[in-house]
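Shown here is one chain on its own, the form predicted on its own, set out as C-alpha cells.
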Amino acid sequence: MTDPRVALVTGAAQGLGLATARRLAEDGLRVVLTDVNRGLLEASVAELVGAGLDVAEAVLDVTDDASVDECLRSLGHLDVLVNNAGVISRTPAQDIDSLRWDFEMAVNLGGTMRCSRAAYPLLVRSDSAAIVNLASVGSTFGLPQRLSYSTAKTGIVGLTRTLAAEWGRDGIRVNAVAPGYIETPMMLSGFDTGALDREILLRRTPLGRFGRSEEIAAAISFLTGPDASFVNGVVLEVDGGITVDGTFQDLSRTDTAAR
C-alpha cells in the first residue's frame, strides 16, 4: 500500500481554507491545516479529527519567512500546496493606512510567494505536486473600498501564471481559483459593515445565489488530482457567472427599444 499524498492548506481554521482541508482529506489525502490562530486551528483539527480524517496541524505566520521556512521543512514531504490565508479591509481608496496595506500585501500575495517557495524543494520531488492559490473576483472587476485586497488578488494570477510557465518543466502544476461570493465569515462580515449589498450581488449573478465553502473545495480538488493533470497555469473561476454577466437592464420589462 502507498503512502498517502499531503497536502498543506493554509488559512485552514475556518471558512475556504477548513472546508478544502475536509475535501481533500476525504479525497484520501494526508492534510496538514495550518493557521496564525492556534485556538480556532486545535477546534477545526479535532473537528475532523473526530471524523476519521488523515489530518495534522501546524501553527504558520505566512508573513514571516522563519514561521513558513520551519513549517515547510518540518514536513519531510508534500504533493499538494493550497495558499488559502488572506485577510481583507474596507476603506475608500484615499483613506487607507499604509500600515494596513502592507499587511493585506503581506498576507495575501506575500504569503502566497513565500509558501510556494518554500515548498519547491518538497513538491520537485514528488511525482504530482500540485499548487493552488486563491484569487478572486477582484482579480478580474473593481472592488470598491477594497483596493489592497483587490490589488493582491490580481498579483495572485500574475503570481500564478509565472510559477505555471518556469515550474511546470519540473513537474509542478500551478494553477488558482477565484471565487464569487461564497458564503463565508469574510463574505457576511461585508453585510454586516453595509460594505456589501446582499440584492445587488445576488441580482448580479447570474445563478441568483451566494455560493458555497464547498463548491470552492471541489474545484481546488479537482485542480490537485489526477484529471486535471494537463491543467496548468489557469485560473479557474468559481462564482456563479458574476465576472462574465454583461445584464444592465431590467429583465422583467417585455418591451424592446428600437434597434
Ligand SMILES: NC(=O)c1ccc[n+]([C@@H]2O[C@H](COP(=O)([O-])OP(=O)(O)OC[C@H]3O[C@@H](n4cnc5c(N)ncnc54)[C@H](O)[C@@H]3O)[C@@H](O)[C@H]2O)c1
Contents of the next structure:
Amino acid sequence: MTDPRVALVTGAAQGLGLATARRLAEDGLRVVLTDVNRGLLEASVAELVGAGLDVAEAVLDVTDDASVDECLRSLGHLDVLVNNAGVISRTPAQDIDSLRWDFEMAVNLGGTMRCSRAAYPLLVRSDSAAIVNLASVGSTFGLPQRLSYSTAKTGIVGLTRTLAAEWGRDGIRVNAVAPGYIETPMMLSGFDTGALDREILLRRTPLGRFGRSEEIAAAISFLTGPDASFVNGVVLEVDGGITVDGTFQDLSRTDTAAR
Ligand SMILES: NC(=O)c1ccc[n+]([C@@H]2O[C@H](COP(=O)([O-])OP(=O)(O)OC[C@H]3O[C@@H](n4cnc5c(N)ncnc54)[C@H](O)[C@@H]3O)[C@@H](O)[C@H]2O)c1
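So that was the form predicted on its own. Now I'd like the form predicted in complex with this ligand, please.
Full assembly next; the chain just shown is listed first.
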C-alpha cells in the first residue's frame, strides 16, 4: 500500500479551513490542520480524530516567518497546501489604520506567499503537488469599507497566476478558489456589524442562497486531486453566480416587458 498524500491547511480551526481539512481527510489524505488559535484548533482536531480521520495539528501563525518555516520543515513530506487563513475588518477607506492595513496584508497575502515559499522544497519532491489559495468575491468586486481585504484578495489572483507559471514547470499546480458568501463566522460577523445585508445578498445571488462550507471544500478537493491534473493557474469561482450577474432591474416585476 502506498503512503497517503499529505496536506496542510492553514486557518483550519474553523469555517472553510476546517471543512476543507475534513473533506481532504475523508478523501484519504493525511491532513495537518494548522491555526494561530490553539484552543479552537485542538477542539476541532479532536472532533476529526473522534470521527476516525487521519489528522494532526500544529500551531502556525502565517504572519511569522519562523513559525511557518519551523512547521513546514518538521513535516518531511507534503503534497497539498491550502492557503486558507484570513482576516477581515470593515472601516471607511479614509480612516484606515496603517497597522491594521499591514496586518491584513500580512495574513491574507503575505501568509499565502510565506507558506507557499516554505512548502516549495517539499512540494517539489512530490509527484502530485498542488496549492490552492483562497481568493474571494473581493478579488472581483471592489468591496466598500474592506480596502485592505479586497486589495489583498485581488493580490491573491496575481500571486496564484505567477506561482502557477513559475512552479508549474516544477510540477506544482497552483490554483485558487474564490468563494461567494458562505455561512461561516467570518461572514456572520458582517451581518452583526451591518456591513452585509442578508436579503440584498440573497437577491444578488442567482442561485438564491448562501453557500455551504462543504461546497468550497469540494472545489478544493477537486483542484488538489487527480481529476484536476492539467488545471493550473485558474481562479474557480464558487459563488452561486454572484460575480457574473448583470441584473440591474427588479426581476420580481411581473410585466415581462420590463425585462
Ligand atoms: N466565508 C466566506 O463567505 C468567505 C468568502 C470569500 C473568501 N473567504 C476566505 O476563505 C478563508 C476562510 O474564511 P472563513 O470564512 O472560514 O474565515 P474564519 O474567520 O471563519 O476562519 C479563519 C481562520 O483563520 C485563522 N487565522 C487568522 N489569522 C491567522 C494567522 N495569522 N495564522 C493562522 N491562522 C489564522 C483563524 O483563527 C480562523 O480559524 C479566508 O481566506 C477568507 O478570506 C471566505
